[in-house]
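We begin with a single chain expressed as structure tokens, specifically the form predicted alone.
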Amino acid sequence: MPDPQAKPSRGSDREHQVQTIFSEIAPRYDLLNHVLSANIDRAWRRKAVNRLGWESHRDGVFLDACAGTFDLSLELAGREGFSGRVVASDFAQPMLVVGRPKLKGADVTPVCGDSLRLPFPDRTFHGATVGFGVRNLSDLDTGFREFHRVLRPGAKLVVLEFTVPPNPLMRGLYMFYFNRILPLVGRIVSGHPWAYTYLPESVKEFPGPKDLAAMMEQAGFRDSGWTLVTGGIAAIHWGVA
């Protein structure tokens, strides 16, 4: 059985839940996310920039919310003909510290931020991209009515992140890894009791593709979609502020 405390929680104790982890295995984030998924990682985030259009803003500013070690931010920041800036946003601070290094001159500016409430005016972004973050803010909602506050009218916002596969053999063979293999790998690595537990739990009770992208026109969004990567372990959703 799960331990109790990886059960994702509401409201404010969820922040508080997925703040308390990210800062706690800060120092392994990184190890585990390449470790864990064979790599993978890096063509969804290569795929998911390939779908913010950058290139019509060059020299634009761009958000990277829920930014962790700034993998996301540093993969647009790093495109050839990218001229502008990165503003990298997360709560987690101990996240942005043990990302820094990584930037190495990069224009990438790390903001100590909340999605839920976001630290910029209206209007300010050219586009946005989350990574792995939305599944953990405890209101969908909100975060949302937020990401399509600060973008720009007409600026894309890009998300990426973890869902059940369609097809039920990959679903089996999906759920056994992250039901008994990734946690023990990640409480291994990590030294943390639980927080390799709340991730297969906090993607079970995530909405399906079909599902966020309603939440995300609910919020303002238009000409919204997705597409499945790697058999439908993962989704990249897209919609037009």
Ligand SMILES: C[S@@+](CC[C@H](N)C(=O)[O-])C[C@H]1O[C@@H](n2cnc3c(N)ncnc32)[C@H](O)[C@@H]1O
Second form
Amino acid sequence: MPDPQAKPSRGSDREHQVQTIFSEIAPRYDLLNHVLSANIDRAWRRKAVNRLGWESHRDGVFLDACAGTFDLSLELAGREGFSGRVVASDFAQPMLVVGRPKLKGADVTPVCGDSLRLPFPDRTFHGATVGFGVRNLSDLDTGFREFHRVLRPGAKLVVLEFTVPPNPLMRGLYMFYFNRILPLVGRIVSGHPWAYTYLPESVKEFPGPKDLAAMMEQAGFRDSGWTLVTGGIAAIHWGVA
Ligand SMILES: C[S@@+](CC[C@H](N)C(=O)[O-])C[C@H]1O[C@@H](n2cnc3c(N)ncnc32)[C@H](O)[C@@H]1O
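Would you generate the structure of this protein in the form predicted together with the ligand, following the form predicted alone above?
Complete assembly follows, chain above in first position.
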């Protein structure tokens, strides 16, 4: 039985540990998200959805994988002119439960499922988003192959994820914030001893945008690209199935 107090490693029980972290911090996740990012995350989500190309399939079915409390799902479902459906999957059920009141009639269908074994047939979706989720996957290659499998040919995957700013000054400030401020505020507000220490550690060990784009291509995506946002604190990636 994995120790729920142990920080997630890249080992086989990482998945279970990540699921445990998000299940435990679910009640405070939204508050911390917006406080710790000074609400910039909302603008990042808007930009990510702008890259999806949903306008070509206004009544289509879209996947939001690692959906958490549905902020990215709702960003798409609430777009003017969107008449389709968003299937929002996550393996931490408490995140889906906490987010549910926010749905308020939006056409978002929560599904409890693992992104490494998506419970959907091949070629189901007209597009897919993943917001701050891929960094948590224990096997990124398998994750990208799964996203590719469930997308229709020509459909787009858009990934929003933290990255490390290329500019040394910005990087220094970011590292100070990530290493010192964020874990402290995260610990106080969430009450979780180390969940917000895991966040900067997971960002530091995560592949940079160029390597991530190469992994997407390796999984079968074409025309991949990325753009940095807010000085490279985060990156928006895309690729076509
Ligand atoms: C940082 S949160 C992001 C939530 C949301 N997308 C957002 O933008 O706020 C990461 C989410 O990914 C989920 N997650 C991580 N690994 C997963 C996996 N293998 N399968 C499904 N969900 C996963 C976690 O449960 C968590 O809800």
